[in-house]
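Consider the single chain below, provided in structure tokens and representing the form predicted on its own.
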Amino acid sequence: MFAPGSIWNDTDDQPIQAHGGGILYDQGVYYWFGENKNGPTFLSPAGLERVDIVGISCYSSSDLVHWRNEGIVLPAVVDQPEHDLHAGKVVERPKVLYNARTRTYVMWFHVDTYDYTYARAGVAISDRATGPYHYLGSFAPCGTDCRDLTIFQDDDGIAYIVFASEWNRNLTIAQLTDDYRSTGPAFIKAFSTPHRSKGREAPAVFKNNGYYYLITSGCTGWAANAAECAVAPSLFGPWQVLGNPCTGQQAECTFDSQGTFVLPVSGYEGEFLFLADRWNPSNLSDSRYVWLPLRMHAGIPSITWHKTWDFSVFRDSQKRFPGSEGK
């Protein structure tokens, strides 16, 4: 059973830590990658909330509810100020990949300093889904600047990143090299504004149908606004923005939260969970995770408020969820 806004226990009876997170869907397990927040709230320097980074927890599944805590799988570096992993730093919007290539696991996130003047992509890599990863380094993806990111892994096994650029302004849509360590040179700008304020952020990528969707937030810091979605026929575009995809009472602020990922639901074609947080600005570590359902009508997204749900809204599906009998 999901409730979306609750306090989210491990099986350990912790409250997870996996904020702005992700998942990864590998032999039959799920593995949520998220910024481990488990620290005071203060207020930076440049007058932003923050946690110092304590690290990138992973957590396990095999029916998407209940969560095993795998550790801290990048931890913070807290003896080399100048690290892109020091404590004072900022680590965001963790994803992870598989590259059955090389047999590694690779993650991207957003890597910057307390004023997020940096904005840079960091990599790290690891032989296990669970790590632990050993980080390659930081850079500036397409040689621009880069914020909240995420990766997606095409049916083909072509890899891109979708990662908010110059300020904000627009978000750089970037194929990763075979070995998803680095961008390539094929990459679009996409969503252009003359000012941040309107720029879009979170992004979210998922695959319907042969046509790529991409939800995004508004720019308003911590406090929550409506989200957007855009179809295409090519990562590369062209986009055609569809407006907000959520309905309902609140769906002009995302149900208070702001989305982190799309992940289709293994043994039900076409359904998907839009993965999302609710920030708490006073106490970070306090803030949930709004998860719900994403359900296709007609090539157009929606989703949908519910107080408590589980795998029983995909009953017109013609599978079954691999663990979700009885329930």
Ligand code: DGJ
Second form
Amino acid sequence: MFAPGSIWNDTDDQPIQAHGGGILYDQGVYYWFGENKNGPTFLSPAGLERVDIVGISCYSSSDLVHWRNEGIVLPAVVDQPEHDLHAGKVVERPKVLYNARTRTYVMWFHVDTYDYTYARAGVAISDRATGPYHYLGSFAPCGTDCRDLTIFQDDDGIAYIVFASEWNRNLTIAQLTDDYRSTGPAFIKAFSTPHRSKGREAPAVFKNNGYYYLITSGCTGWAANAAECAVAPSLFGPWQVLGNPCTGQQAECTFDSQGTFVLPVSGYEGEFLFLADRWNPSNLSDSRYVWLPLRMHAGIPSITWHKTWDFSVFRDSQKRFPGSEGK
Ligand code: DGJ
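Since the one above is the form predicted on its own, can you give the form predicted together with the named molecule too?
Then the entire complex follows, led off by the chain already shown.
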């Protein structure tokens, strides 16, 4: 059973530390990667609440409810203050894809300085989902600054990055190179605004019935705001804004959370999980997870609050529950 906003313990009875995360489904196993924020929250010299980098956590599960801690698969660097992964830097929103061509797991994340002016994408690779991941370095994708990001693998194996650029004034959407380790020449700028505060961040992409959907948040730091969904026939657009996918009480603040990923539920075509973070800026390590069903109605996604829920909410979809394959 999911209990959005509650403390969620792993199979060792420890609170899960995988914030701003994403999920990789690989050979029947779900891997959840996220920011380990298990440290004290303090105000940075830039006046922003932060936790020093601990590393990127990985958890594994076969049912999406019970998660085993696979450890810190990309740890902070302790002894080189200039290193991108030094504890005093920022590493956010890790996402992992499997690259069949190179048989490697490729992780992308936002790398920054404490004042968010470095604004780069970082890439790390491993030959196992559970790591350890080897850091390749960071760069300015498409030659521009990069903050919140996600990556998405299409059915044809081509992968894309969606990232907040130009101080969040645009979302840049770029095709990755065949090895998923860099960006190629093709990209677009979408959701453009001249006002930095009116930009979009926290992108999450999913595909349904041949259409691409992109859910984003507004830019209000750790504070929750309204999500927005857009749809397009191609990741390169044209994007049409559909509006807020959340409905009911607290829809205007995404149920006091900020999206981070949308997961297609294996065995249930057209059913999705919306993954979000309920940030706690006074104690970031105690930020909670808000996972809710995302259901499609005539091509429009809808997310509603459930105090507790399980996969029986999808019962009318006449499909099997995850983990029940072959039973
Ligand atoms: C909003 C972003 O979505 C988060 O990942 C994080 O960078 C916070 N801002 C920091 O205030």
